Each structure stands twice: as structure tokens, then as C-alpha cells.
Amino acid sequence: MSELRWHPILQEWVITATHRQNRTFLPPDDYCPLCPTKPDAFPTEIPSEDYEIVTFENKFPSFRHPAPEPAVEGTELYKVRPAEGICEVVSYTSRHDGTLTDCTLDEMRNLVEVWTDRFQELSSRDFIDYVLIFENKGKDIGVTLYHPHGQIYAFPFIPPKIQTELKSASEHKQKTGRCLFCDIIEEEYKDKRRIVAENDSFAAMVPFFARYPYEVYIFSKKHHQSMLQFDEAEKADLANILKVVLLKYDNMWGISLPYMMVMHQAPTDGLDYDHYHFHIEFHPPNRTQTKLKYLAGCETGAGSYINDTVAEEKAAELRQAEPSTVENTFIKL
């Protein structure tokens, strides 16, 4: 069953996808569905014997196209609609071991190109209002496959968090005539203590309002709404700063740090979102090397986050972790 159910209290859609209960969960290394299909071996999701980057539709999608009719009949209060959309998997590399951090800078640059291509293709569908590119990394996040990969969800609606960001940005623009996100970047550079890394096109920081101890935002320095506006130099710079942030995360404690990486871009419903601003959010669950930050009663029940740390101190830790820049060299797994 796959359908959307309306939450009348929060005024948002809940995705119901019962078939996902049976999705693959941490299979053995020699039976990974994202590895290439080897000669005379059991076929995987990828029929080729080798590949660089692959995207394909998720076998256990939250959205479907075409979507089945809802299994229940809605009412005026409890609205129901088909879960019309597209879910894709992006396998970063044919290598089973390692993470996105281990990809070379050239591979990272190719991934930026793939993300841009998929964003453009999915956003052109008339039933898609928002394209979300993201990665869940690490068992603590709840990943079901260890092979380095991310996902793309093409939504038939604008997700609640994006709606909140759009509302805040619109109100700020009406009040000041300026972009909210550009003002945040300017404010962070005035203080400088929370800046973690930067290059010509992007700035990475633990923002003043961080909700996770090691939360990092990467902002485009130019006022872009999506990846479609990046030139070649900006694409290369995005690959570079992603590599820097990922290495800092892993080098800080010498462990492969779990995280949620989420790319925020303007909606794709055809309206004008000039007040919005491209950024990537990293939400690692660790509050120390051995302790996790759980979203408990206050966060989940009330929606109010409690950060047990100070953004300035956590930014300093990440800033001191290597590297500060990355040269265009290959890093082997």
C-alpha cells in the first residue's frame, strides 16, 4: 500500500508506504544489491560488471509513478491522495567498501554533475513539486545498505520544512528587501568563529542556530536557488568543499562519522522562488565520539531542539580537523 494521508493538526502530508517494511536490510557483503553483477553470479540491481555512478528507481519506493489508488476512502477531515512521485537510488561507486568520503575529488565532481542532471530531469515532470537529494550514512542513522549511496525523492508536494524556510525567507525579503540566507552568511562572516571552511563559491559553517552539536550548513556564496544555476567553477568548488567537510568529520575523531546530508533547493512547481537560496545541511547524530544525540520528548513531542553544546566551540573543533583544502588527487579506498 502506498498513499498520502493528511495530518489535520500539523497540516501536512504523511507518506504511508507499507511495502517498505520488507525492504533489504544490511545484507552480507557478497550479496549487496548495489554492487556490479559479476559473471555467473546472482544478478544485482546493476547489471553491468563495473560502473562509475549509477542511478535507478528505488525497489522499495515511498512514492510511485503511476501511483495506486489509496486503500482507504478519505473524508473532509482525513484527506487521502495517491502517493504520486519518484524515488531514486544514487550509487556513488562500484566499490562496496568505504563511504562518500573515500571518493576521489574527480568522482565527487562527477557526482555533482549527476545530481544536477537528475534534479533537472525530475523537476521537469509536471506532477513533481519538489526534488530532495539526500544521503543517510551510518547504522546509527538507520541505513539498510552499507554500499556508498544516496537517494533522491521527487515529491508531489513541498515538504513541511521547506515550506517553513520559504515562508521565513519571503517574510524577510518583504521586511528588508534582502535574502534571508545571504544575510545569514554575512552575519556569520562578521563573527567568523563558526566558519568551518570556504572556497570561492561556497562557505561551510556550524550556524549560530545549530540544533545538532556538529551540524554544518554549506551555502552558495552567490544567490542561487538551485544547482541548475551553477557554472563549471562552482560545480568544482561544490565537490571540493563537500570533500573538505566530509574529511573533517572523519578526521575529527578518526571514525567514519554518521550523518544525514540534505540538499535544499527551490521547489519545482513553476512558481518564482527568487527569495530562496541553495544550501546543504549536514546533521550528524553524535554529540561526542561515543554518545548520540537522540530526538526525545522535547524534540519529537514539542518540536523544540535542545543543543547541549555551543556552536562556536564545535566549529573550532571542525576547523582544526584536517584538511583546510583538498588538492585534485586520487584518494584510494
Given for the second form:
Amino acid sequence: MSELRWHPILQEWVITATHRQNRTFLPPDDYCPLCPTKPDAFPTEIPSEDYEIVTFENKFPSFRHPAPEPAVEGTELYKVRPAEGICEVVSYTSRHDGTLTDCTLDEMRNLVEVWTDRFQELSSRDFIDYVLIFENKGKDIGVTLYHPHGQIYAFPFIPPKIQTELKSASEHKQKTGRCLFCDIIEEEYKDKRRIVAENDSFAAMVPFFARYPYEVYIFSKKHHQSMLQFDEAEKADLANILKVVLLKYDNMWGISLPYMMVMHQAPTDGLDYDHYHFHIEFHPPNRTQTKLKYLAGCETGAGSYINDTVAEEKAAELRQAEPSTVENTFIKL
Amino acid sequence: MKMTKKKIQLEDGRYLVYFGFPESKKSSGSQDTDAAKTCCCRSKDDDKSGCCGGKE
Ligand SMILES: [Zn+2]
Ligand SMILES: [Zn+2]
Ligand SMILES: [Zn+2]
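Okay, that is the form predicted on its own; can I get the form predicted in complex with the partner chain now?
Now the full complex is given, and it begins with the chain already shown.
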């Protein structure tokens, strides 16, 4: 059973997906649904004996196409609608052990190509208004499968956080005539203390307004709205800066740092979003090597974040963590 | 950049897409062992043919 229930107080859709309760939870190491199916072994989700990158429809999706009719009847106040959409899993590699950080630069470049393909294909569906590419990494984030993988949610609506960003960007554009995100990049470069890494096409930073201690934003230097506008050099540079940021995260304390990685791109509902600007956000839950930041009363209850660190110091820690460069990536400070 | 795409349907009706990259070296750890096998730089045996000249 799944449906969208309207939250009349926050004015947003809540996705109810009760079938997800019995999804696979931490299977033993010898059975992984994302490993290739070996001869005479129990079949996995992926019937081939080997593969490079695979995407497939999630077995326990939050959205479906076609979506079942809602199980409850809506009212004027309590609107319901079918949870129409598509959820895909992206298996980054056939290797079970390791993480995205361990993928080679070549493999990351290939992944950028796959992300672009999926973004293009899913956004072309008329019932899809937004395509969210993301990864939850680590048990601390609630990950149920260890095999390196990410997800793609193709939404039938524009998610609330994106709506807020769009509203801010649109207001900034009206007031100044400029792009909000381009102005943020410029402001960060004026100060320089919060820049973590950069290359020709991308800049990574712990922004002035970070809500998590080790929050990193990667912005395209050019004013692009989505990956579809990247040329070959930009795609290679995206792979490169991802590799640098991921290595820094893991090298900082010598642990595989958990994170939520989300790609923010323009909606795909056919309207004009020229005022929006491509970026990737990383939200690692760690405050220290051993302590996590919990979204407690103030955050969950009031939507107000308390960050007990300052971005300038956390950016310096990440900047100092190895490496500062991977091939064509460099810091010009 | 070359990318191959093969879409199949799983038994329960869901689709799955295999992506292949014919131009990129596949590294399942074998890249390193292959290099170790063919290149003399790692065995300090200077006379073998096919040495990468320290590039690997
Ligand atoms: Zn696996
Ligand atoms: Zn911009
Ligand atoms: Zn964003």
C-alpha cells in the first residue's frame, strides 16, 4: 500500500509506503541482492554474472508506475493522491566490498554518465516533476544494504526543500537580477576560508550557513541547471571533485564517513528554471569521529538547526585532510 | 564517451538496465595484479620486455 497524504499544516505531501516495513534488513554477507548472480548460487536482483553499473526499479518502492489507487478516501482537508512515480536503485559496481570512495576515477566518470542518462530518461516522463539522485551511506544513516549503491526517486511533485530553494532563488533574481547560487559562490571565494577543494568546473565548500558540522556543497562554476548541460570536461571534473571530497571525508579520521549525498537539479515539469543552479549537498551525521548529530527537538520540532561548530574551522579540517588533488583537481588558494 | 545500455525485464515485471563502458579499464582489483605480472618495475628486473618504464 502506498499513497500521498496531504499535510495541510506544512502544505506538503507525505509519502506513505507501508510495504517498505518488511524490506530486507542487513542480510548476512554471503547474500547480497546487489552482487552479480553466480552460477548455481541463489539468484540476486541482478541476473548477470558480472556487470559494470546497473540500475533497476526498486523492489520496495515509495513511488510506483502505474500507482495503485489510494487505500483511503480523501476529503477536502485531507487530500490523497496515488504515489505515482519511479524509484530506481543504482549499483555503482559489482564489487561488494568498499564504498563509492573506492571506485576508480574512471568508474566515477562512468557513474556520472549513468546519472545523466537516468536523469534524462526519468525527466522525460510526463508524470515526473522532479528527479532526485541521492545516496545514503553507512549504518548510522539507516542503510540496509552494504553494497555500494545509490538511489533515484522520480517524484510526481517538487519536494519541499527544492521548492524553498526555488523560491529563494526567484526572489533573489527579482531583487538583484542575479543568480542566488552564483552570488553564494562569489561570496565564498571572496572569503576563501570555507573552500574545501576546487577544479576548473566545480567548487566544494562548507558554506557559511552550514547546518551540519561537515556539510559540503559542490557547485558547478558555470550557471547550469542540471547535468544535462555538462560538457565532457565538466563531467570528468565532477567525477574528480567527488573523488577528492569523498577521500577527504574518509581520510579525516581514517574511518568510512557516513553521509547523505543529494543532487539538487532543476525540476523536470517543463517550466523554466533558469534561476536555479546545479549543486550536490553532502550531509554527514558526524559531529566528531564517534559522536553523531541527532535531529532533536529544535531541528525536528521547530525546523531550526543548531550547529555547535563553525564552518570556517570544519572547512579547514577538510581542506587539510588528504588529498588536496587527484590528477586534474587542484586547490588555488 | 562510449556507453552501452541493455534494458531487460525481470520476472516480476520490473526493468533493469546494464551499463557498459567499452573504453574504460575494468578494475576489479585485477588491474593491479596484471600490472604486477607484466611490468618489471615492480620486480626490479630491468631486462624484461614490456616494462612500463616506471609509469605504472
Ligand atoms: Zn554485494
Ligand atoms: Zn548560478
Ligand atoms: Zn540545495
